[in-house]
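Listed next as structure tokens is one chain, alone, in the form predicted alone.
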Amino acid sequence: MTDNVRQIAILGAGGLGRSAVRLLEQKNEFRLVAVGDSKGIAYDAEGIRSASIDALEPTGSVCSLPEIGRETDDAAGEVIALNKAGKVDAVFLAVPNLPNDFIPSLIVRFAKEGFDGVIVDALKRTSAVQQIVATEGQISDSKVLYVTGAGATPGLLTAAANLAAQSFAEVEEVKIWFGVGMKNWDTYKATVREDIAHMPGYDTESVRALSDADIERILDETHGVIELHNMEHADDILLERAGVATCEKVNVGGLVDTRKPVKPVSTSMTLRGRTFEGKVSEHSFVLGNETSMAANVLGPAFGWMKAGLELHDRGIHGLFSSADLMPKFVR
């Protein structure tokens, strides 16, 4: 590149992917050049604008974007080819991780097929991140620098827990309690499905088989609010890998209101620990209620992408997480 602007691709054009387009439009250091989904890909070396994406129907594909879109059933392969041609430096994965091994298998493909750059995800489930960890050798042997669990939780709150832990000789508990509000669940279908998969009686496979009408029925039964406790959230394995706390000391839960944009409860991380003097205390980190789920996921994700790109420039590859690196603010 001659202008020192990083060329970014997004895989996934649902609610999170489309919000990422709007965020990147406000950044000068990153230029969004490619967006792929299950039906096609759009590429524009000058940058893809949010107006184009916003014009799509909720279920529409980027393949229908005039002049820059085309059909393909292999958007990931197209992005790998763009990377090999020097046209993409980094990828944000905004695709739903259903089935649970979808993103882990995708990473293996990127590594095997010679992707040379940075990849960032916002994975949630512990079991999915465990599968990523199982591929660490293949990632390290490739030219990929991969940052996993780099959203809000895991992500922003995981990093906050790591930072808070530094005051203590021993961490006794990490509690993450989040609140998410959305105008309607259709905006973030994949996210809501993944949340329902954490409810008693459901898992990723059973939720994957549900129709939209089934999801509507479940939400009607709960008056649109999903309450989650003791979630299988990857904050636990990431903090354990970082040496902060064992998995059983990390507890994640929250409330998701699928019918109101206002958060039903503030999102917070509270870490309780014992200092070297033997005192027990807590540090808390609370997110502003006005910040949306998209803002708290995407801002950190691209911050970790920037940090990853700086390391990649120095020849560093391999697997990292939100508990390993400090994100860099993207201007």
Second form
There are 2 protein chains.
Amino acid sequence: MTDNVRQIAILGAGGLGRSAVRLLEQKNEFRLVAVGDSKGIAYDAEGIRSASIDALEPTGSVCSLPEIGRETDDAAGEVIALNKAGKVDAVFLAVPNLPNDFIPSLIVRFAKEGFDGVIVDALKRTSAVQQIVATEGQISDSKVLYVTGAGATPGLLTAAANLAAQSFAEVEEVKIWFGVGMKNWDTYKATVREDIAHMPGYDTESVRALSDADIERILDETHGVIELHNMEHADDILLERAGVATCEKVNVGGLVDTRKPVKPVSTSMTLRGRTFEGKVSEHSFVLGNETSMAANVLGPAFGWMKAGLELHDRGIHGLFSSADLMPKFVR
Amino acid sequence: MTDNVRQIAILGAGGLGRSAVRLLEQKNEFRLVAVGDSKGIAYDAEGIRSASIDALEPTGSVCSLPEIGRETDDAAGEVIALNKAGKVDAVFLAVPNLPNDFIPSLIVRFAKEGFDGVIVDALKRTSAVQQIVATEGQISDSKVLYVTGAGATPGLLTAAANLAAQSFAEVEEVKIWFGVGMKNWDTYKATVREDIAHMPGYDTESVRALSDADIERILDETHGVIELHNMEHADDILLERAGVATCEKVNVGGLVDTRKPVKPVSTSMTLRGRTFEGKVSEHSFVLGNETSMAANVLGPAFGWMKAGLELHDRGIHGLFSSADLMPKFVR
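Now show the form predicted in complex with a further copy of the same chain, given that the preceding structure was the form predicted alone.
Next comes the full complex, this chain leading.
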């Protein structure tokens, strides 16, 4: 690492993972050297190009990539080995968290097996992040610096809420209201399934049992738009953990249009609080409509990865969240 | 410090310093134990109450406070001594930075004389912060963790710009446009003088030479409203230092109404950028009109102080800014 470029691995080669490959290709400070999925791993010390990933079928595995891919049923173990060989500094988890304890158990493994670096997730569910928080002791005793909830919401908007809170003596409400648009749901199958699991009458287990045709029928009922209220999003426990507001004061909801690439509403975070002088007011953070979910999840995620790497260089390990750390701009 | 309450000192007992006393009185995690000004210092291990400070004349010195005040022409030296005795953990600098090298030389003194703790400023001018940055080597070699530009702008809005930048591959423009209202300018004399020094035809030296009557006459010409463009605000160098945008892409301006307590315009930060997918868009952060300058400067400042104390506890020293660190909510 003589040129001080950080060597990055991604676990997961679905829509989010593949977008991450395209984003990282534009960065000089980060080099994507490994991508793993359930069937294989691709490794290239010179940097994996998005052109090769884009040539894959939507459900294709990186194991089929010419020259750099090979089959394995333990990509995580391979990434740990690459880290021990000094060939991977940080990992972005772009795997779907189904079942709900998949990522927590993965982290415990990274910690136990001596991974010495930074891991970042973009988990959304409160229950999933709670399970991460439950592993805090094991992470603290390891060489891992872990950043959880480091996407858009939780993530960018959680950080904005923590920032906005600073003007106030007491926070009365944090409202996160998001708009997501996508041309079709095929590219973000796992994400849409997670969204549906937030709807009344569904949960992660019942959604797992649904076929793609079942999902299509559910979407047909609302012309492709999913409206969500009081979602189980981890912004609540991350802001409570940061001392900003108790969970019940944090409300997350929004509109997901699975058939149009335009956002049905601007994504925003509004925080109402009382200042030390007794005034009640609201700060707000509004995301530009032209920014995609991928841009708002992945940009911040790698920003937190850079911040984590700087702290890890100083010998700091343990569990952090998007509410605790300021992300750093990756050039 | 068995109860883990942090012991705080403030240097400067003008409008900002006195508001800080009121804010800190509502905090359980921080206890204000010392306030110093040019004529004296007040020290109370049990915590200085705002009632005593509020009883002072506007130009009165803390040296006249019954029981806790005494005369000294070296309050900074006293605060360093208190720190060495384990009685002060962190200092907020609420002194006006006139002349422009006053605070930089103060920091060098704290560093050289072995102050072991956190110092936070709410400096505004680019040139002043540049002088702070020039002392970075001396701060890094000391036991000081210093956070510069930790007010509202630079500060809260600089941090919001850094956060907003994360969604983009390249930042095209950061525009900070603020509104400040005050019932009368008497309470914030130093601040208004600094604002006038940003107007065409004035600088810090020429404003120092003006009498209060001269200031009144300048304000009369625009019915008390000061309109400012392309101000020399340190948001630019702090964002450049954080790798977000070069200085010329950062523009700070706004309206200051020195005769009405209502803000003439909502204070906002708008960042325009290009995503990794090539889309141009804007994120914005808007402050509630009811939040005062004091709330937006002091809340964040103490939030950064808490973040700094946590890093200092872990053995980290050196120079940080509002663009580098996530402030922590002080309860």
